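Next up: just one chain, as structure tokens, the form predicted alone.
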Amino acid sequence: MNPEMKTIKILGTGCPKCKQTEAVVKEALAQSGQQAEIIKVEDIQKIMEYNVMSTPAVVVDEVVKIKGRVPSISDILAVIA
């Protein structure tokens, strides 16, 4: 794997907001021209390991950046910059 490539995890149990968050992340990546590995984390135990109580959440390189709401494209662009 490219060491410059970010890993973005989307934490959520598969709800509509979690799916919407995934779409926003993919669109932000497309707009920025960046590549990232996108991993969906739907297991509640694994989500709790990030100390996230409300989903959806976005984790970039193992740091929780956004939680409890669907981010905007500009939110994602800011955290992957």
The other form holds:
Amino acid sequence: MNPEMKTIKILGTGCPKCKQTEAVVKEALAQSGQQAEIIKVEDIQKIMEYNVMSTPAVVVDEVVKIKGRVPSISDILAVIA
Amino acid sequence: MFDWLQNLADWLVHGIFGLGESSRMGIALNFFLYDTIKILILLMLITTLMGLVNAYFPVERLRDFLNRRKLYGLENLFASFFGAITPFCSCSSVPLFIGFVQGGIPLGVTFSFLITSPLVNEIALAMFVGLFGLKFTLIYALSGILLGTVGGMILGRMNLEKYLSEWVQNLIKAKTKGSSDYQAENISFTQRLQLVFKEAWGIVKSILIYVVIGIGIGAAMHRYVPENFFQQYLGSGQWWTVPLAVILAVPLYSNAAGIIPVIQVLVAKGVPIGTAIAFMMATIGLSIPEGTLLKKVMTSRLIGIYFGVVTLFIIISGFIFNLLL
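Here we have the form predicted alone; I need the corresponding form predicted in complex with its partner chain.
Every component of the complex follows; first up is the chain already shown.
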């Protein structure tokens, strides 16, 4: 596995906003040409391990970067740079 | 405040569409256009405002406030108030619930937040301002906050911790705060406003169709249901209308956007205001899908107790409103 590759987790219980977030992350990755592993975390117990109280949230390499709103593509580009 | 909008509606209906000022179609269309546009403006305004509040006072900060300060027994009131000012989304109520109890907030205080959060939400408030006026909106919001405060206090006295799901009980015992490696976002106010505005538009867009349908049905009922129709059957003397309305409303899962314009017409045609408020509180504040979500964190028994207590208080508020208003 490429050590440079980031792991992006999308935390959310499956609401429409979480699906939008996933689409935005994919689009941002495609635009930047970066490779990353995308993991969707839908289990509430696992979500709570990140101490996140408002979903959707985006976690890059185990650090919560965005939470409580659907990010824009430029938001994602900024946090994966 | 909305005079210009009435002029615009008049101009569109009579000038552009060429419908006469006394034609039935003209009056109905005028009414429909005016209401729809007014409510859309209010929805955008209030949703944006709530979004800004939420951006600067995220729930994490509210939780810390509840946790750190000595509030001299006012915790429930504060939690209920915070529930009112945070934007509500049914899919975030479970993470919020866990976040609160995990952070050491007592269960009763958490319930205060949980009761008020859907009950007093930005969409309902915007619709109320547009259809019932400011005074009514304030009465509704204040009684919603009061209901959350008292409901949470009572639930807090009942020692219900043992009815939470096991993993939640373990979380409380462990007092693990989880890893909170959260980096604050540095965004300027204008950028923030843009984001919030975009999100507000997303929310408004998603309920637009219900607003239009609701106002459409309202407009049609205005025309066809005779004046004081409901007064004959549901006049204020009939005490049972309140519990009946509430029991009908709890399983009815309708969003505020669609139901409020219809209720407004019912009130205009003679349904007592307390009965109408109780009906709306039960529709907006309690829903089966919310109960299903909560099953992840609490036993059915606790959900039953929670819904039962809130239902009871909604019925009591309905009686009080019928007496006072």
